[in-house]
Amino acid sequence: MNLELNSLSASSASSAVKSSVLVIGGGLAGLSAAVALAGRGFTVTVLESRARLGGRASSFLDPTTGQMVDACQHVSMGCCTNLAHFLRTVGIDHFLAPQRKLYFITPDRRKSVFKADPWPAPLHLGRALFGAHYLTPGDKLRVLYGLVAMLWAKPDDDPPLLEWLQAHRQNRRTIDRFWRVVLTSALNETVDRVGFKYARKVFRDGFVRHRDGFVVHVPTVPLGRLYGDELRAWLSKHGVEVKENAGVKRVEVGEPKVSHLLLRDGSTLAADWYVLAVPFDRVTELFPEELVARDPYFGNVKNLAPSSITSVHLWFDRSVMALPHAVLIDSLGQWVFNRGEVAPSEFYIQVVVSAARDLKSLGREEIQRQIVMELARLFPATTSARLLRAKVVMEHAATFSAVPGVDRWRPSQASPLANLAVAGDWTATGWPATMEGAVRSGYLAAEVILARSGFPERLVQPDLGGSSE
């Protein structure tokens, strides 16, 4: 089914027209709901408590350039198939430029280049991990066992991920330079809490199941920008209307359906149908307490957990890294993006550290200090160039935990409330919390909606290589 034709049939069209929408959050979630609605002849409306869409995937204005700045670098991989589809729906697909080649630096300067051979998957990564200068040759057959013996496994299970990667004869170094270089950027955690399920998630649809499915797609504009001009032309060309710094205090019940919001400046707005597209940590404070206590599909989410993102950002008087990229190993940092220069002798640095809890207690000036003394020793141009102006960007929600088991915890998007879905990367979408999965449950999300109004259509996007699993 292609999102990309805007109705349904005929008949079904004018009925859905008569139907209106209030999406609460204009999130990533929420802006993908938004658009499978309007697609279809659903009235629609996005409702942002911010003066800005793409909810986390954001960016700041620089206040000594006045250039805009992500907050966290996104990107994307060839396996997200719905946030490429909904890219490419509205228009802006062309703001991501793959990578296909990944540059995997250790603190001695040495790198080894990741790139697919012109083999089918999964051979096609074969020489790129036998290549690789970091992992001894026993490390690699190590790994080898663990990842067949990881494919091998069923979808489902879910323990603890270090005690399986223990059992399956993985030992240290191929745990700190291997799994835990994946994974830890891949879904925000460490390898010591996060569960089986979603690690083998990562591995199979990123590295085994397509020769595309590892290529990183980096956007070589500003977040601000990427869901900026083009994607709010589409918006209006297709009826969605969007208020921006209109917060939603309270998803007032009337069971067993919605039957208002109240807006934290007082004013009331309802709709037909509606689509909660908040963060998970926001979910309990907007419906009645005793709706949350008497029913697990609300209460359950309070057991969702957060994990922490740390950004790096550093503009030095020169360039100090040739590659756009870098994947480090053994480091402080894991990532390492290149933006050039943005503006006259300004070159700019992103360094990105995923799970970052434990850096809370640094304070943002030891961060700094610490990243900066690394790019030195991995960049050795970084110590003849000047530091012009560092911001150091901590975001303590940035994602929900994929502790082992944390399904249980995660809502479907079908509320039991009659019109409403809910939507959001940690709602029960088959994926971890990333932009992908933050695309599939405003998908479908929508798909809610449109089986409840009698008009049921398969929206989200097969996996890449085939459908899911």
Ligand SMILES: Cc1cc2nc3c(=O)[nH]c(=O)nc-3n(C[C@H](O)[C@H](O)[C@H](O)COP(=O)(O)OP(=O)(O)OC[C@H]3O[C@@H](n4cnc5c(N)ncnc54)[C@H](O)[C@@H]3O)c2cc1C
The other form holds:
Amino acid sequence: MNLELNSLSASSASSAVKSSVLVIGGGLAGLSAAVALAGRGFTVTVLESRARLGGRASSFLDPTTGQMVDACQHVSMGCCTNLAHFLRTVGIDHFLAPQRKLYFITPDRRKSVFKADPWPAPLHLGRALFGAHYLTPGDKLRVLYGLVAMLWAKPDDDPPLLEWLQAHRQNRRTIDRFWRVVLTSALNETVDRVGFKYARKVFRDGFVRHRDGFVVHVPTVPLGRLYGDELRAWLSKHGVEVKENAGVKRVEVGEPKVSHLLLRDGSTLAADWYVLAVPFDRVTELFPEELVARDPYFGNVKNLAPSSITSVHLWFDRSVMALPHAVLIDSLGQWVFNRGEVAPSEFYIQVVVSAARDLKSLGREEIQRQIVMELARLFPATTSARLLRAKVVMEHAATFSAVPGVDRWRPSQASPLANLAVAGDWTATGWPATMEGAVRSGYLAAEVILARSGFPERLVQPDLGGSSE
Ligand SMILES: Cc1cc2nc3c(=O)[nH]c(=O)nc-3n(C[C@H](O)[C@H](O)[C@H](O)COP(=O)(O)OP(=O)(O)OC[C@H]3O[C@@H](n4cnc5c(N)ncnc54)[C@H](O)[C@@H]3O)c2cc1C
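Would you mind giving the form predicted together with the named molecule, to go alongside the form predicted alone above?
In what comes next, the whole complex appears, and the chain from above leads the way.
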């Protein structure tokens, strides 16, 4: 058993071994809770409504080719310490490749390389910022002023970001070409809708606190393999039972506890402990209406709003770009990922548009057309390549929308029901909706169960560069 997960004393572990846990939802929140609790002697069963693990971070099988295709490229950053810990614990961290250089491209095909110098943080990225070809020297000073003011603000301040930027000397160009470029994909929300708090967190944790915070980690295998076969091997070795196609219909409550679960197939299951790890828009339907109406812990979740992500998958008959990825300035697409030759003479490119609610009215064909035209302008080899296949995936409820003050609607993992902990990227993690947030929530939910069982233990990992504010 992994040493990182085996720190309970013999007596506490043997007490815990008698306890059973039902985890509802096989996304990263549920899986990380399952891994943490199984490693501490709990008997864990994961109930997942779909026929695969990984939740939003998963793949589908392309019916034409049989290839496993990610619903959308998922990347993490060096500052995602809990996700990194989870991947290490289950032995799949080697499937992520760190990108220490980020390539920013403007429509005129000019490129800036964003990389760290061998200086201590926060100086390590100073030269990268000042080398950005898409900002004037005056813009760079404005950005620097904005960053310093942002870092001096109180961590819990959460006014509308756009108003704050305008009040801190940011102009149209710095907003569009700097703040928007970084934040829309990091927070999956537009600068005019998002709150200040998580924008500050992105810059603080990602770019200022530690030299490695900004490094982007890209999976080298499909997510379906990462959180499917690879993770499953660890789960089965540690006695975690995974039941797929096992949707939960109702959480039956005999207050102040969960009494049992009613599954969609009519069967029932009971355990000592429960972890609810479903997306925010599936929570209230699982509980008695009267409980949701009476208790804001459950009812508040209804105030979270969704934000969408669109990904455009393109397979060409030849390589169209040499870079591993590109961040696009003044473009419809935001990130382009070059997945290389995935089959003989099939080169796979994925373009991601976060906070994509405006794309909905365009329709899939038009989105694809505009994205391919954009690629042809940026990477001329696209013009002579043949597009073999394409797929546009629109995730309407990709994440919750991080509007100002959103944290007042995010519940803690400690539910008022004595044997229920709640996890999910939408719970109170101090992070935006990300894989890191999901894993943090899973660890926090496991902490709740450990504490309520009488074996309190800290599972959440420190931030890069020390503990949080
Ligand atoms: C298109 C897209 C791109 C993204 N890109 C990134 C990225 O690059 N980096 C990043 O960090 N994050 C990214 N995210 C966000 C990231 O995917 C999520 O934050 C994270 O995966 C959420 O994990 P979770 O476990 O909280 O929820 P989920 O992954 O949604 O897991 C919940 C699980 O519960 C199951 N479930 C639901 N109802 C029931 C029920 N009644 N019974 C049983 N099971 C049920 C669902 O099927 C699902 O498997 C992206 C998300 C999307 C949609």
